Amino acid sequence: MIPRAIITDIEGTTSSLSFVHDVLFPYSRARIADHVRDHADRLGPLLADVRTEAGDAGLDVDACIIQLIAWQDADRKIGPLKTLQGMIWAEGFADGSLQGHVYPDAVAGLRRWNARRISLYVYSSGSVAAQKLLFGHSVAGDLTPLFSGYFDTAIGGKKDAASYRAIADAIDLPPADILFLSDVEAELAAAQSAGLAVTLLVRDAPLPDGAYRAVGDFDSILPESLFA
């Protein structure tokens, strides 16, 4: 079956886990305190969200910084933290300090599928803004024209079947016409229960015998022979 749309995860799927955890996260952590202090006047709404999430309306700027760093260290998927990380990464991508890692086979696959008029989407726990930064300033250049849309956890958690039903509704396609790619089996389980087709990406490890079709790279997902 050739899907009408493909939704891809980022970490471990299009991009290496090490880029996110060893490059992006340390980059933002090292700059959280200075960024908040330097821009505290315009970050009022974000800091208010920090206080709401922390359940303490009395947090001052320094306490908000401590909370944000603690959330980052715990890899929490908290809205104001993700927004702030996106702001910091935007500066790094804009000045050339950062370039988004995308596997060469993923770049080739995305371009090939786009040329075949398969609609491409991203669904990641990182904010939509951060997704666009990574693909817009990738090592392969600006890849954003390949995508028809982006989704983050504002639509729901990645291990919740309702999130995938909501995405299918948003892109106006039957779930059965959509293929979801991820390296996380719990995400595939949620997508599959919502009616999507799924494929497990397993990079740098033997392919497992399991409940899901597993491939080692994008070249194996939709072989060119399918389009003959």
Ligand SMILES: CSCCC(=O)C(=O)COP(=O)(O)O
Given for the second form:
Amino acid sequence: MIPRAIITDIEGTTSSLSFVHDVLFPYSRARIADHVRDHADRLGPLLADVRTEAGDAGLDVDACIIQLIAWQDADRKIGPLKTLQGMIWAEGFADGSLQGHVYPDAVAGLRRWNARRISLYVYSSGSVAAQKLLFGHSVAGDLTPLFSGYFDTAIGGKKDAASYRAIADAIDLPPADILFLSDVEAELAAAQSAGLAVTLLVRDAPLPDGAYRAVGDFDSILPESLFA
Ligand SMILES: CSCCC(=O)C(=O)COP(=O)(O)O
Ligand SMILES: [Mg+2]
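The form predicted together with the ligand is what I want next, because the block you gave corresponds to the form predicted on its own; please supply it.
Every chain and every other molecule in the complex is listed next, the one we just looked at coming first.
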């Protein structure tokens, strides 16, 4: 069946794990302390969120920085950290020192599906601002015109079925008309239990005989014969 909308994850799906972990994360880690100190006057609400998430209302700015760096090192998908990373990456994307990695097959697939009038969305733990930066300054140029919308964990966690129901509501489509792509089986489980079709992306590893349809690249997701 041809989906009316496709929602894609980023890390491990459109873009390499290595770009996120070996390029983006070190870039933000090296700049968290200076960025927070330089902008502490306007980061009040974000630091308040850090204190809430940490469960310690008494954290001063330095303690918030230590907490943010600890979350970054543990790859915690926590709202204030993801928002801050997006703010820091914005500088790198703006001055050209960062360019969003997107696999060539993902670029081609997204362009093909857009031409077929399938609506495309992103759902990632990265903040919506960061998602727009990655696709707006990608190695293949500005891919943002291909997308109809973006979702991050403000709508809910990626392993919660309720998040996928909320996205289906937001884009005004029945869940069964939506295909979700991810490299994380727990995310597919949540999406599937909300009624979405799902496909597992397995980059650079043999395809597993698992619970979900698995493909190695975007070329195999919707064969052109489907459109004949
Ligand atoms: C520009 S988004 C960077 C990706 C990121 O920060 C992240 O945590 C990846 O999460 P995903 O949900 O895309 O696997
Ligand atoms: Mg992922």
